[in-house]
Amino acid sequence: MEVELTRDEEFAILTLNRPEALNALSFQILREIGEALDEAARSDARALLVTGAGEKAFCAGADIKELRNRSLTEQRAGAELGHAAFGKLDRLPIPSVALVNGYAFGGGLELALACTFRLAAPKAKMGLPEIKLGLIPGYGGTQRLPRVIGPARALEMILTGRTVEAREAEKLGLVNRVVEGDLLAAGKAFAREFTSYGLPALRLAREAVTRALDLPLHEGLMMEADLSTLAFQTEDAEEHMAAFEMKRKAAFKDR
């Protein structure tokens, strides 16, 4: 299998396992990513970690051999396949963390951008180099990158196709943290900062922040009021407030 979904404690781990091709994204791999994300959504995992096999790459991008000599209809279907696969990360009921252990170019960076958070090894290198092939990003890069680092910096990266190293990516806000040592262990430690909380509140908070990017402020505030009211109706909220008042540890039920 070139896409593996495994379980480690409370975490689902999705691994792109094509190291001989720097974990490049074939159309079949995109389909397998979508299937793995469906399986993760059905599981009782509390967070998803996404990484690439081998020492060199998280994911070096699309498989260029598959992109040539295709009709307009086929090219459009390919873009929609990438959108559908990565869009499942937006709808995943648990937060996701991309562990960028090496190269993340093109579709590889677009996969990382679709995750809730991104951690990078010091050696990681990222970019959207499609312009160098006479192309533009097609798996969400033109939409997600500006939302993460702002439109001016996103345009610079996309129009120049330049490579960004890990420390600069951290300064840009492209990655949340650069971590030394075992990236998987760091990813689990990072995720444990939120996996101890109730899943309903985590989902509502993610939805509120994500939708804020698309709404005028007054509409966003109304949406926040609606979601905040929903949060008060959960069993977890009642338990947490009772535990706070009684000075004891809360026992979340994810309801």
The other form holds:
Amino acid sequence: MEVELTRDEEFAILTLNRPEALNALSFQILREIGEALDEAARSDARALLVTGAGEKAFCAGADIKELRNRSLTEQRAGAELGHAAFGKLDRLPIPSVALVNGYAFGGGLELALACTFRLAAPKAKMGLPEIKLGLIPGYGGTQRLPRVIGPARALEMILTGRTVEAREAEKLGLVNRVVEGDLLAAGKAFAREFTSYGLPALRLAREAVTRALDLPLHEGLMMEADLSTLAFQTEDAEEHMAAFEMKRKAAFKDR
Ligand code: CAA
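Now that we've seen the form predicted on its own, could you pull up the form predicted together with ligand CAA?
Let us now look at the entire complex, which starts with that chain.
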């Protein structure tokens, strides 16, 4: 297995474990990512942390050696496999945090972009270098990058294929923050800012913001009215609003 899913406290941790190839995404690894995400969705973890094994890389992208000499049908199936695997992060019932511990290129950055949040080590380097191979990003980069950093900056990264260092990535909004020291510990601390809240509201908030980027404003506001009404109907909301009024403590039950 080149993808490991482990449990640590309230976290599920997905590790790409192919350091000899800088965790490059073979088709087998993409399938294993999909399976690991299904398992994470079934678990009682409250957040998923995604990282890469080894000192150098989060993930150096699609396995270039596998990409060659394929028919158009195979290419298309490969893109759909990547979309299906990373799309599971959108539908994961818990938020996810990519811990970008080194290189995140091509499909590797696309994996990080599919996560809810991204933290980076100071030495991390990111980019979509597909243009240098005569390709364009194929695992969601042309769609998710402009949604995260805006179309002008996304086009600059995609058309030049240039490498962005961690500090610049933070300024661009490509990563939420750059953290010194132990990235896993920092990822846990970051996630603990939300893991004690109720899962239904966390999920509804993620869905509302994700769909905001696809909808005209008036439709988005209607969708927000629907989702916020659903949040009001949860036991968690009722219990916490009652507890506020009665000045007593309450606990989230995820219902
Ligand atoms: N695919 C397959 N193997 C890869 C790989 C990749 N994307 N990236 C690195 N490797 C392998 C290398 O072939 C090498 O293996 P060998 O020792 O067997 O030769 C090993 O990992 C170590 O790599 P390097 O020796 O190149 O390490 P480096 O430190 O000198 O360079 C790097 C690091 C700058 C990340 C360089 O490896 C590199 O440029 N990799 C390719 C990055 C890239 O172009 N990614 C985009 C892929 S296309 C894509 O992702 C399309 C899409 O949208 C889905």
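Because the structure is a prediction, the values reported are computed rather than measured. Positions refer to the first chain, counted from 1. We call the rigid core the largest set of C-alpha positions that still match within 1.5 Å between the two forms.
*Asks:* Determine whether the C-alpha of K249 shifts by 2 Å or more between the two forms once the rigid core is superposed.
*Replies:* Yes, its C-alpha moves 2 Å or more.
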